[in-house]
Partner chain sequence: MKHLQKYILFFSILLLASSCRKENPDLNKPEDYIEGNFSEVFDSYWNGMNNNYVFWDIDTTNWDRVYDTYKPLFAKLNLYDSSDVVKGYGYFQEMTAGLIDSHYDISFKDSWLADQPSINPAYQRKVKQPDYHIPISIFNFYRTIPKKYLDAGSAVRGFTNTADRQYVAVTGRINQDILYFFCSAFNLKSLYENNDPANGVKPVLQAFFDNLKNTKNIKGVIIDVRGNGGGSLADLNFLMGKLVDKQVDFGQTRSKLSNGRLDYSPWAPAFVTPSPDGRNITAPIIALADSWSVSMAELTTMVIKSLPNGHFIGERTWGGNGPLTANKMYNGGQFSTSFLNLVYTSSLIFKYRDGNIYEGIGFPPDQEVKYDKAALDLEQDKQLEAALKLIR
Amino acid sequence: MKSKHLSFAVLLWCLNMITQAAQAQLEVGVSGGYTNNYLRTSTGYRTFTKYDNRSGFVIGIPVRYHVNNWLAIQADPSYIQKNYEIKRTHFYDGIYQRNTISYIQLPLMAHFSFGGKKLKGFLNAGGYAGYWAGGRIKGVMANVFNSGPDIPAGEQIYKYLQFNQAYEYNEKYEFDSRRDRRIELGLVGGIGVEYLLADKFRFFVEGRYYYGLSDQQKNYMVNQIPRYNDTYVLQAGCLFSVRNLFHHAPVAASK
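Chain structure (the form predicted alone), given for this chain on its own:
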């Protein structure tokens, strides 16, 4: 009976030591920043049409586990906007659609750091999976059911919207399960600097690039033109050492 109690005590001690060691190497935090997304595609047969990038924002909860003093594993669950705009030009000038697209995303990266104990540079590299959570579309198109004013004979026509009145819309994007692919996979890379304050708080600034590998559309039509997201992010944040947050005596988060 005594030996069982002793074994149980040793097991608890081992678990406690493992937990403390894991806490010392684990950091969690918050981050946020600016996004700029470009839709990588082709206008195909649509003349006088172009895609423009648009800005948005990102909010994340980074979680980092230090393997040693130069390598860590980082996950960064986040809400991110990947916006873009379709614009008609020349004769069709004035017709456009702004797409505000939101994703719930999980990047998983290797975090390589270099430099001193407090001030370090770092590189992030890995992949991500995202879920197209929602969207909103806002724009102007020609109202084919409401003609514009009569055009006098001989008057020069410069814009398509002279034939029809403009129809403005601003509405929630309705998903089509036959067309929209809501899961996105891709690659991610980033570079930045970080500063460790009082062995508890690690502030960082990072530039990051998401390269989409998944077409936003399912294979639903002939001669389909694929569309991929290219997203640039500039963000800042702070990580907190889990061990040091709950202990009065600070313990270095990384060696």
The other form holds:
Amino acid sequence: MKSKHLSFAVLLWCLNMITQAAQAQLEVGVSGGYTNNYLRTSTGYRTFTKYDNRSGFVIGIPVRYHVNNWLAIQADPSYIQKNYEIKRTHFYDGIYQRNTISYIQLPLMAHFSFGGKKLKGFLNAGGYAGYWAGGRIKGVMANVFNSGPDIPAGEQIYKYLQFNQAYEYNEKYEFDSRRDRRIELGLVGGIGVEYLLADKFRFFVEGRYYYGLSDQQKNYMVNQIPRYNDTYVLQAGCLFSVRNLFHHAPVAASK
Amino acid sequence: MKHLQKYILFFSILLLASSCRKENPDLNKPEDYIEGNFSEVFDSYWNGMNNNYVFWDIDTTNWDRVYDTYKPLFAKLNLYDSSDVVKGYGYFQEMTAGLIDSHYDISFKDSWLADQPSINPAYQRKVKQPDYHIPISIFNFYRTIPKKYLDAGSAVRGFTNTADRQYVAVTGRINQDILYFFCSAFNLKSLYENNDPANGVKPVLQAFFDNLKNTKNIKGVIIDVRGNGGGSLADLNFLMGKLVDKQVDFGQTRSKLSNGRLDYSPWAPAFVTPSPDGRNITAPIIALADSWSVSMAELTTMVIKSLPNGHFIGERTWGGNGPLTANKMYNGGQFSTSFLNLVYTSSLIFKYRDGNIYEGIGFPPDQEVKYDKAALDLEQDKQLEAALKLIR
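Can I get the form predicted in complex with its partner chain as well, since the one above is the form predicted alone?
Below is the entire complex, every chain and molecule, led by the chain shown above.
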């Protein structure tokens, strides 16, 4: 029994040492910023119809493990919006749908840093997996049953919404399991600068680009027009050493 | 620089992965395909349907299977051989046989098909049904009903012919305080605004509206759309708006939003807006409709059924109630190709207020009274009599 207790104590000690070593190299933090998503697809030959990019936001909890002084592995679990708009133009101006699309996303990146001890530049590169968690659609469509007042004879007409009046909507996006592919895989790259303050807080600003490789639709029809997200992110955040969080003692940045 | 090789390898993998996106298919307007061979004829039609047909959400036709089966069959046909053109006509019949859009109709440009009827799957299904019957003769409405059922001296009837259609309308009173109105098709608002002295429908409408306004104790209103082939959506407010004094919600519509088969807009409410002189009729309002009541006739019936005092007597309707307009308006619906004069198909899907889509199956009556040829031959209108019995 004694040898068992001894083995267990040794194991605990080893784990503690490993954890402490890992804590010294591990940083966690918070980040947030602005997103701008472009849906790479086609409206085909649709009359006066186009897709536009839209803004949104991202919030994340970056976790960074330093392998050495120039390379770290970073994961960045986050909530990110990949919004876009489909709108009609010219005579059909005023008809649109704004899609607010929410993803829970996990980028996993190699973090290459360079520069001085406190102020560094960095590059992030890797891949990500996202889950299309939900969405909201807001827009205006022409309501064929709402013809509105008669247009007097001889009066010019400037908008289709004069024929069929507008119906405004703002509702939750209903997924269609036959069409919607909710898992998204892709590549991610980022560039930024970071600054180590008081050997404790690492502030950073980063521009990032998410390049979706998964069509947002399952392969459900021949001659399907694919839809890919291209998401540009400008974000800022702060990282803390895990050891400092737990031990309240400043630890120098990894060597 | 000692890590340069690792960097190059890493970024090469990233670049390689970035080329994994699929290409957009080469989609063009169906009418832009050149009629050079049957492969073009097939591609223009199949893609036109793939992107513009609005019922893919509920239609059971496997359109991808149609592609796999018929693309090679069409490729074997010679566009300049009359027997192959007729064989191609047969393929179009087979491909479309199960489509639920009951407005659906394909007409052809090819002179070798001039003698062939347009392809209309709903009609072809209809004639095979055991209870199929021809439409009730227009003379039942124009001659028998005024003579036998309408009060003497109250009947007003008329018709007008346009380039492609004849419009017949009849109105009158039954027992002084039951109002009757029949129309064979909808273009009423336009005809009412038309002051051509040869227009026989306008006086009928005027008489019906006068009766609605001036009859103090209306005991019932019968709107007869049996055999009515549909027409202008504007007539819904024009006619039904006279019978209500507040908005009547009776369903929803949605259209295509993008090219994918399942890319739809949200559901927008379908309603009737009362006319400024709309009167709140509290007496029973009865729709008479049958299996030849199509489109606007079905929508009119649905509006009446949505009223608290509304009833529907007759037979299950035709089953084609999705509104139609030009393709560009709602980014879907009808289109043409170089080979096809017109693929006539709905622009929007209609869903009744009970949540059901009656496209392809027809709207059911709440009191079924079947077509009775023997009775009609004896100038007895059992469906109209059932409506009168319900009112009394």
